[in-house]
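Next up: just one chain, as structure tokens, the form predicted alone.
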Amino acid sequence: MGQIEWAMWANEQALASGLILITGGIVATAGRFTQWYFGAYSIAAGVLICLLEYPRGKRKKGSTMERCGQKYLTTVVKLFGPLTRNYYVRAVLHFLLSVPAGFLLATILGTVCLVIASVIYLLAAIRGEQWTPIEPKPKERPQVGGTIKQPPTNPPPRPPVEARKKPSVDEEEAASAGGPQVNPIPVTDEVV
């Protein structure tokens, strides 16, 4: 059984917590809570987290499904270099961003989710994982002459080679003679 790639789970958790922080911040700010400025902070922190976490990292084994429009944010995240690649930095950043949002009831759920994402990123960093961007693979063009070996001899649909019926000697003689074929099943016509 393979090892778990913790960074993938942390990425999903952090992206969801960023969206939850934005939602809680909107509720706190629009509802004019007594400490509404923590709601405004949560909106800004949630947007920053979503921008940082939207590009998925490449998995070590297997294929990684790229998010829609990820390539544009990937170039921005790559610009920050080791600050965004290192999961220790992400774990500390997420933890520090979650602290002020914890003082308001509307954003407490986003805070808890972000702390959980921070712990998962710390675990991923301890295991030696790091963020690598998903690079587009260069498309290989097939060689025209190298792909076609022999043109087909019989028209489609073609059964598999094993299922193709080889004509018997009697059938070959009947086909070469050009005579009428005899139906082995008796046909009766009953009109009611």
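Residue numbers count along the first chain shown, from 1. These numbers were taken from a predicted model, which means no experiment stands behind them. Rigid core here is just the name for the largest C-alpha set that superposes within 1.5 Å across the two forms. First, how it differs from the form predicted together with the partner chain.
Once you line up the core between these two forms, the Cα of Pro156 ends up 2 Å or more from where it was.
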Contents of the next structure:
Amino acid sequence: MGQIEWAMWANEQALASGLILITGGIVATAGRFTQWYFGAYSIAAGVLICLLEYPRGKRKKGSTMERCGQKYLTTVVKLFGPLTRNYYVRAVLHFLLSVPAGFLLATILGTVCLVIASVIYLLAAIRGEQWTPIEPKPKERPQVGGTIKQPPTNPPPRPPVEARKKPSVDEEEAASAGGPQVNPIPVTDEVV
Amino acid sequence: MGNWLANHWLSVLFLVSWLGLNIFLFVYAFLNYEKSDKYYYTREILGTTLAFARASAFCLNFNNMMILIPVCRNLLSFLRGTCSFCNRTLRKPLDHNLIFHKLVAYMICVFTAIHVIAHLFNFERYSRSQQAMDGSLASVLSSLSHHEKEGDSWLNPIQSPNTTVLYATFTSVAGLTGVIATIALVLMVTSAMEFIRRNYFELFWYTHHLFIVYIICLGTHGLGGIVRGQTEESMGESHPYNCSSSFLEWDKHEWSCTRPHFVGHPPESWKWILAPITLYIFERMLRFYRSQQKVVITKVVIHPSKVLELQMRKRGFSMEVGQYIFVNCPSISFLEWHPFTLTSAPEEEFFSIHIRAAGDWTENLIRAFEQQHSPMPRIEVDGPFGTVSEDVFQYEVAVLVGAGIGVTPFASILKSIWYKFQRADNKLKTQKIYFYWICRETGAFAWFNTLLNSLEQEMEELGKMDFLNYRLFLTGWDNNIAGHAALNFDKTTDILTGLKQKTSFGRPMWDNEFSRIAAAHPKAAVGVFLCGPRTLAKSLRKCCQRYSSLDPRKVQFYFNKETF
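Go ahead and give the structure of the form predicted together with the partner chain, now that the form predicted alone is out.
Below is the whole assembly, all chains and molecules, this chain first.
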């Protein structure tokens, strides 16, 4: 079990707890149960937790599968810096958020699940894990024109090897400077 | 669509009947509790949520019964074996056992949610009617307490106006077991999410054993008799139709109606889950018994790319092609069992597995064998269990596709072919095999080089070069390798593998391959077998559907995917 990143499981557990809190809260509020205001709180807490936990952090080893559409929330969560990066903070936050929901039967399931998530986050924090956002890889733009090499500097018709071997720096410079092709040997068009 | 249906009609039928049963049971129980006279007074306090809670409970019982069966591997293998005379479509659903297990699990989650929400309303209404002072029927019913001289004839489990629902829940058997079971369920589901399961398998495996807690809580959930209905005797004396409107006069002696008597519903979950639990216990005992049998390791080979091959023998072990075993190494981890496909042929004296370093357990195992301590670590084996590859010889033409380590079941098949050829086995239905091996790095080729080499020679000697048509694809190539290959283009053997068949680079173009095969075998039933990633399965499945002819007598492609 050495390679387990507890934070990944804590993240799933916290997300599930958030959803359970929202559901319990809706039931309590819609049914106007006794002390239903705890239910209203629970909906708000659940939404906050879901928003916080939706962006999955990056795994230490290997590739991480992003959740659908998480990049928008990643930018928001990233803004809080150490508050969201550090798992001790998350553990304490989840524990505190879960306490008020524990007073109502409809939401107590969410409380227990969130407390479990908080404990797992604590374990993750003790093992030194951190939340790193999944950054989108910058798309490598193909360099336009980068692979186009210089056109051949000595196109046919070419004089025989002996004539070519005569070094003539000026002529070569003139030839490689571009412009209209200058034939090293005069070419005639034989038309009968 | 038509082709997919032809291949999967039994699975579809099974799923549709399961869904249909769920709907039927829900409606049946709902109508029972909503209309029955027995619960007239109970409904007076609770309303429709009683029926919702009971109907979802009924469906939960049904689904809890179903969930243990797909994971009884030995039972399923036995069914596969006895069904060998059935045609291949009938055995397909057995391959999808894990998918069914997950579907049933999702259904359990849905019904649990309905059940919990309905009971939340129920408890709230019980609490309110206990506190109500308005002299309504509900409050009169609630005042029927435990201390009646007629005995245990209460209706409302919340006995005093000061009891909160929280207290009532946690002091009743039903409430406490319900909460614990639901928490166990939530933990099981979160650790079984695909992401966690694939990357941190041990966590999933250990947490999933919480199902024991879940089952115990489920069995004891109904012990309190908290769902109360009127007794038969009481209904005979004072039927609710006659007596409900005159509830203020029940205590008067001259009145024909007396107080109604209630009795609790006995627990019935255990009736549903007893049989599957027994089957599962038997399954685990069988696994344990099989694992205790002595396994002798005859040979250990360490291949490049950190691949370990173990050749073993065990008394009474017999296998078929493409089956898999579960392996446990007590010195590494006492409780973990990991599945591996057998790479040896049934004709061989030993059985072997190839293990690649893919996580904690596998890396520790490879390290333990690399160190060559004089006593080799003890290995326990359970199996073999069957999967689709057993079907490969039933098809006239077989297309085998293995990606990376996914080639292991097919290694077993190819070896078996080699032996069958040696023994000139005429019962081989297969006329032609197309084998595609897609791999990222060259080191991984080394293990089966010898096998493919000997197969090539074999084919040449027997003059049957056209029986096995294989192509190897290297997807992780770079300019270096490509340049090398280009330079050695004229050589007869491939520079990377030394085989006569040249390695291709990049991924296969399936459309070309499939149209070629369809053209070469216009009337055959072609079985396509894949062991590899899901994206590849998707493209292969599409090709199978596209190139299968609409005429059932012409070429038909049947797709089979191996899952772990």
